[in-house]
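Take a look at this one chain, the form predicted alone, written out in structure tokens.
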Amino acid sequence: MTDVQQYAFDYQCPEQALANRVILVTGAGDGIGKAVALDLARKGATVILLGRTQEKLEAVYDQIKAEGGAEPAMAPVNLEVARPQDYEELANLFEKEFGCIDGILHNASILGEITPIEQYGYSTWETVMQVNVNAAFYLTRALLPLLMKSDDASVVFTSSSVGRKGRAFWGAYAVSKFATEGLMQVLADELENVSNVRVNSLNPGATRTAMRALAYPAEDAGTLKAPSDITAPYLYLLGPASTGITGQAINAQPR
């Protein structure tokens, strides 16, 4: 295990360590995205909550405010249908509101089908790649100028064990996560030494989420960690403790 991996496991984020940082979280209405957004706010960050369902975003917004966190922002976006110009418009709004962006957590993903490639639905394949890969590219590209304005910016892509070693029947989801790792590596290599933006990937591992339940319907969810149990590596990568760490593929849980 690398020193970076061990530190991510063991990281204890100091109070207000993320103060004065503006961090965008996709899929922030539920699951891991919600848990990380709440913990980012608890450590002082201003969080931009991006997700498809307005009501879920409002619930997270209200909880952050009730806990005394910095005023969050909401960005209701359906990643399945949003186009590059929609992300450019978002970037313009964020620039006017915040001036710069200090972090992005690309958390939102969809599972698609668990089935052999020869039976995989064409439209499902396209939708999975749209949400898991294209949307992450569009959003990152649109926000790069704002990330470059930060003194210490971090982009975290969500990976998977099946995006690091292929597994039968995982179809578009696995392929999309391989693509995610490639996007992370290319972007990290491009930005290293020419910017203050670092780029890494994080595999959350087996976690008690709705997606996990879809993939493993017979699994006892009680044996899995809750999203709130695995936020430490996210806070590490999105905060100042990981300054200078880039191009790394990290796990949120021991294998």
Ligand code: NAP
Contents of the next structure:
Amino acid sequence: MTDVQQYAFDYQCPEQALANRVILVTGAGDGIGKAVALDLARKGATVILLGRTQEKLEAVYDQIKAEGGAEPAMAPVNLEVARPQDYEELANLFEKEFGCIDGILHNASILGEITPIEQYGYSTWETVMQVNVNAAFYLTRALLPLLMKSDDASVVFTSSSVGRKGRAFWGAYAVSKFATEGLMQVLADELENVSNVRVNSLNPGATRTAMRALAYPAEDAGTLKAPSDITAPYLYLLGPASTGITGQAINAQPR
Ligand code: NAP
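For comparison with the form predicted alone, provide the form predicted together with the named molecule.
After this comes the whole thing, all chains and molecules, with the earlier chain placed first.
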């Protein structure tokens, strides 16, 4: 195990470690994204909550405010249909509001079908690629100028075990996660030594969420970690403890 992986597992985030950082989380209304957004706010970050279901974003917003966190921002965006121009407009809004962005957690994804390639639906394939890959590229590209303005920015892409070793029937989801790893590696290499932006990927591992239940309907969800149990490596990668770490593919849980 690498030192970075060990640090990520063992990380205990100090109070206010994320203070004065503006961090955008996609898919912040539910599952892992929600748990990470709440913990980022608990550690002092100003969180931009991006997701497609306004009511879910509002619930997370209200919880952060009720816990005394910094005023979050909400960005209701459907990644399936948003076009590059929409992300440019968002970037302009964020620039006016915050000046710079210190982190992005690309967390939102969809599963698509669990089925052989031979029968995989064409339109499902395109939708999975749009949400899981193209949207992450559009958002990253639009926000790069704002990340460059930060003294210490971190981009985290969410991977999966099937994005590191392909497995039968995981179709577009697995392929999208390989593409995610590729985007992470290319971007990390481009930005290393010429910017303050680091770029890494994180595989959350089996976690009790709606997506996991969809993928494994017969599983006893009680045996799985809850999203709130696995946030430490996210805080590590998005906060100051990982400054200088880039191009790494990390796991949030031991396998
Ligand atoms: P989840 O519970 O299904 O949550 C996914 C989030 O993404 C939801 O908030 C959802 O919004 C949002 N989202 C989906 N489609 C969107 C769209 N078109 N536009 C905007 N937002 C959209 O999934 P999760 O398990 O927390 O997964 C989080 C990440 O971890 C994903 O990248 C997933 O691939 C990865 N992962 C999860 C596991 C696991 O065991 N859970 C394992 C490996 C990797 P709504 O709530 O509004 O639908």
